[in-house]
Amino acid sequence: MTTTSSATLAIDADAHLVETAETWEHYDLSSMRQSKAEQALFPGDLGGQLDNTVIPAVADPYGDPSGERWFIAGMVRGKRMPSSLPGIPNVNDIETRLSWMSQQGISVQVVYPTIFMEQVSNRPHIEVPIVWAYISWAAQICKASEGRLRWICPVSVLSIPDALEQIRFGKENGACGVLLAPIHGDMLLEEAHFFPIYEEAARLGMPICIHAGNANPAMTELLGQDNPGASFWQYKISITAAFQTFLTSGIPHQFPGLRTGFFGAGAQGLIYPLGEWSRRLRADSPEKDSNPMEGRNLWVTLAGHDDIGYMVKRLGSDHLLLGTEFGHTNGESALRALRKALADGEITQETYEKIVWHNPRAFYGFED
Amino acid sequence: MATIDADTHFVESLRTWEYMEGDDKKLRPVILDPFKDPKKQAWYIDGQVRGNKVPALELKEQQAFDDTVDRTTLTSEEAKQGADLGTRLRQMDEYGVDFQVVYPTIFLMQVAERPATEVAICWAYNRWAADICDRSEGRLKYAATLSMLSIPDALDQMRFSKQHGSPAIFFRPIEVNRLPTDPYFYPIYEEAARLNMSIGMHIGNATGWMANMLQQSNIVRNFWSIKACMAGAVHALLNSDIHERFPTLRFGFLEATAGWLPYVLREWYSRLEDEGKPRPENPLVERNMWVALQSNDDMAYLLKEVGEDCFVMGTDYGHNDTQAELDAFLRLRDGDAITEEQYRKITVDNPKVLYAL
C-alpha cells in the first residue's frame, strides 16, 4: 500500500491583494509627473496636468459595499472587491494572512492585484501612476512578510517605456512575475506591442502571468448584460482564449526562455483550445504526440472545480500549479480538491508534490 | 434507423440574392474580389465587408487539405451551394446520413447594422434555402435565419420557414450587442416554443466590432471571436431562468465541439454550491439542451461526465475547415469510442428529439 501525505509545504501560486484607499496613499503626484507617458504628453511647462481626480476613489452608488466601484478620471473603472471576507476582517493584513497560510500548510504565497483585472484607464498618463502606486504598496506589504509573500508586478501596458521600468523595479523589489490581462483595450497578447515586455521578462527571468480578467471595457460591459454569472464569460473564457493565443502563435518560440502562466480560471478550460489545436495539426505532425505545455513553457493553476485526475492525464503533471485565490475567496476550495484527489488516489504523492511545490518553484524561479 | 446530421451548411452564392424581391434587390450582397482570387473574396454589404465568406477551393486543393489532416471534406461547390442536390444526397448516402439540418454560412458574422438590410438578406436566404430543401425529398431541413434587428420580421421569417419544414432557428452566441439571455429575444423563444422549433445556436458572432477586434491579429482568427463564445453563452443560459420561462424550448449548441462542456458545467456547479443551491442531476436534459460532438472529442470522458442523452453529431458538410468531416458518422460507428447503443442515441434518437423530426 502506498502511503500518501498532504503535509508537504505548499506554494500558493495565485492569491490576491485587494486595493483599498490605503493603496492610493502610495500615489505620488509629483514623482509620477516624471513618468515617460506624462513627459511625452505634457512636456516642459505643460507637465503636471494630473490632479487628484485621477487617483482611484471608491464610488458607492447604493450605499452597499458589495456594489462599490472604482471611480477614476470621471469613469467607473477597474475591479473593486471587498477587502473583508467572512471571518477575515482585512485580507491585506499581514499577520492575518500569514496565520491563514500557516494553518493551510502554505509556506509562500504569490499575490496578484485585483483592480487590474479590468482596465483602469485608456490614457497612459493616467494608467502609469496608478500602476506605480500599486507597485509601491504591494512591494511594501511583501517586504514586511519576511519572504512569505511574493508579488506579481502589473505594468502600464499603454506606455511600454514605463512598463519596462516597472518590471525592473519589480525585479529589484521582490516581484516574481509580470501581470497581463488576456486582452488590453483592443490589443490581443500576440501583438508586437507586447514584445518588449516579453523580452524584458525573459531577460530578467520573470514569467508572464496572465490572470483571469478583461481590460476591454466594452466587451466586459456587453458580456455582463443579463448574465448573472458574468465573470465566467468576461474573465475566464478570456483565459481560455489567451491560452489558445500562446498555443498557436509563435510567441513561445520567439522568446524561448519565457515562461507563461494562466491564472484564476482553472485548468479545465484549456481542453477546448487543445482539442482545436490538435485538430489543426497535420496528420503526420510530430506535435500530435507532444505535450504543448512543455514545449511552449506554459503553466496553469488548478481550481477547486477542476477534474484534477483528468487534468493530470491530459496536461501532464509538470506544468500544473495550485492557486487558492485567497483574498477573493477564503482560499480553501482548490487546496481541498487537490488533497481529496490525493486521498482518493486520483493523483500520486509525487504529482501532488510537483503541483504544490516543485512546479511553482520552477515557474516563478524561486531558488531558495 | 434514420441518422440525422445535426450541423451542415449551405454556402451562399450570388444566386442566393436572386431571391430578393422588389426594392430589396438594391440591398443585395455583392462579392468583393480585390486580389482576383476566389480564396480571398469577401461579401460587400451596405458599404462594408460583412458576413462570412468561405474560400472557394478547387477539388484538388480540397483533396490536398483532406490528405493533410486525414479527414474527408471533399465536395463540389455546387453541392455546397445546393445547386447540385444529386451529389449532396449521394454523398449523404455514402457517408451514412439520412437527414441533414442545414445552417447558413454568411450569417456566422454580422451581415448588416441597418434592420432594412438585414431583413432583406434574411428573407432572400430563407426563400433560397426553402426552395432547395423543398426539392430534397425531405432529406434537407434548413435552420431559419432571422433578422434579429427587427423582431416582427423575425417572427414572420420563423412562420414562413416552419411552413417549409424548418426544424430550427439559427442563433449566434452573441447577437448584435446582445447575449441570448436578453429579454429582447423572449418573443422569438416564445414563438419557437409555440411552433415546436428549436434554437440552433451555432458558432458565430453577430457583434461586428467585437468579432473584428478579436480576429485582427489572431493567427487562428476565429477561436475567441466565434468559438469560445459558445462556452460563455451556454454558461449564461444555465445561469438564467430561460428554461423556466420557456420550459418546452429546445437548444442545440453546434460546431463548437464539446470539450468545453465539462468546464462550463463544473464552474457552474461551483457557483451553485457557493450559493447553497442544489446541483441538478442532469442539467442539460432538464433544460432541453444538446451539444454537437466532434470525432476528436474525448467521448469516453464526456459520456461519463455528462451522460449520453444530450449529444448529437454534425459533419459540417459544406465547409472545408477544422470542424468539417463528412465521414464523421462512419468513423463514429466503426470506431471503438462508443457502444452501438450510444451511436444510435447520438446520431438518431437525440437529434430526433432536438429537432422534433
Given for the second form:
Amino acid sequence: MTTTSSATLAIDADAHLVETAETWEHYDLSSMRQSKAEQALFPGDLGGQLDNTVIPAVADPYGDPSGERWFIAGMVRGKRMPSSLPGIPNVNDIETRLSWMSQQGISVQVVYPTIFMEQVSNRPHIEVPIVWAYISWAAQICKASEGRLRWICPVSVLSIPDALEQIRFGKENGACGVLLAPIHGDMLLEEAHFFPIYEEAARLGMPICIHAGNANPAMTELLGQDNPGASFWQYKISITAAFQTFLTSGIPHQFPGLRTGFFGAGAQGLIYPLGEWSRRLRADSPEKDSNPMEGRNLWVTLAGHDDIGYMVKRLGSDHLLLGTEFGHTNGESALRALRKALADGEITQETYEKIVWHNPRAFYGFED
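Hand over the structure of the form predicted on its own; the form predicted in complex with the partner chain is what we had up.
The text that comes after this line covers the one chain and nothing more.
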C-alpha cells in the first residue's frame, strides 16, 4: 500500500464499483458457491435449481434508458447505475481510475458495491451466488490495482453460514470491511440475526460498513415515487435511523473492538439522533459530556453539502472520514468542500490530515 506523506495524499473512504455484465461472468454454479441454506424451504422455487434465469440482467421496464433496473429471477430490483461519467468512459477501468485518483491527490480508494444498496432477492439460494459473483469480481479488480483500490465485502444476510464464509474470503482476498444496508427485508440491524456477522467482523478486525440504501423492496417502491426527494426518502434517511440504533443499543459494547461506519449520506443527518440521545440522558449520567462517537467506535463520512466546520465542532475530528462517492458522481464535491474548509480556516491542517489520512487508516485497519 502507498505510504506517502499524509500531508499530500488522501484516502477516499467511500467510492463505488458499478456492476456490469462483466461482473456476472464470475457467477459460479459449483456446489461451493451455492447457498448453505436449507433448499427444502423453497421447494417450488425454480425446482430448487439454479440456472441463468437468476443471473442479473438489465431490464428497462419504463421505456427510459436512465431508468434501467436489474432483473433477477423474474423480479425487477435495484437501479442499474451507468458505468460511465462525463470524461470517464468506464469507472471500473483500473488505468482510468488510478489516473483520476492521482490527479485528485488520492492514494487509496475504498470501493463499495452498487447493486447491494437494495435487496437482490428474498431467497438465499438466489442471493448467495450473486454475492459470490460480485466479491470474486471485486477482488480481481482490486488485486490488479496494487493496493490502491480496496474493496468492501457484501454478505448474504439471508444465510448466516454463507455470510461468515464470505467475510473470511473477503479478509483473505483484500477486503477491508463488511457491507450492510440499514434495512434488510423485514430485519433491522439491532436484531440478533446479525450478531454472528458482528462477532466475525470484530474477530477479523474488519469494520461494519453501513451504506445508504434500503434492502426492503416494498419500502423502496413506496418511497421512490417520482418526486425530487425520492433518493433521500429511499436511501438516505435510513442511515440516520441505523446510526440511532448503534447509538442507543448495546451492540457496540456487546462486541468490543467492533468499528461501525455510516456512509453515503453525509454527517449532518446524525445531529438529530445525537440530540435525542443527549436529551434523554439523566443529568448526572457520566456520558452527558462524552463523545458517543468515540465511546461506541462509530464513524461517518463527510459529504460536500455538510457544514464541515460545524460537523468537526459537534462530532469531534477523530471519527470523521472523507467519502467522494466516485463512481456514482465525479467525486470532486467532497474533496473541494474539505479543502475549502481548510483554506477558509474552518478546520486546521491537523484536522484535515486526520480526516483524509489518519482516520480512514484507523477505521479500515490499514497497516504500514
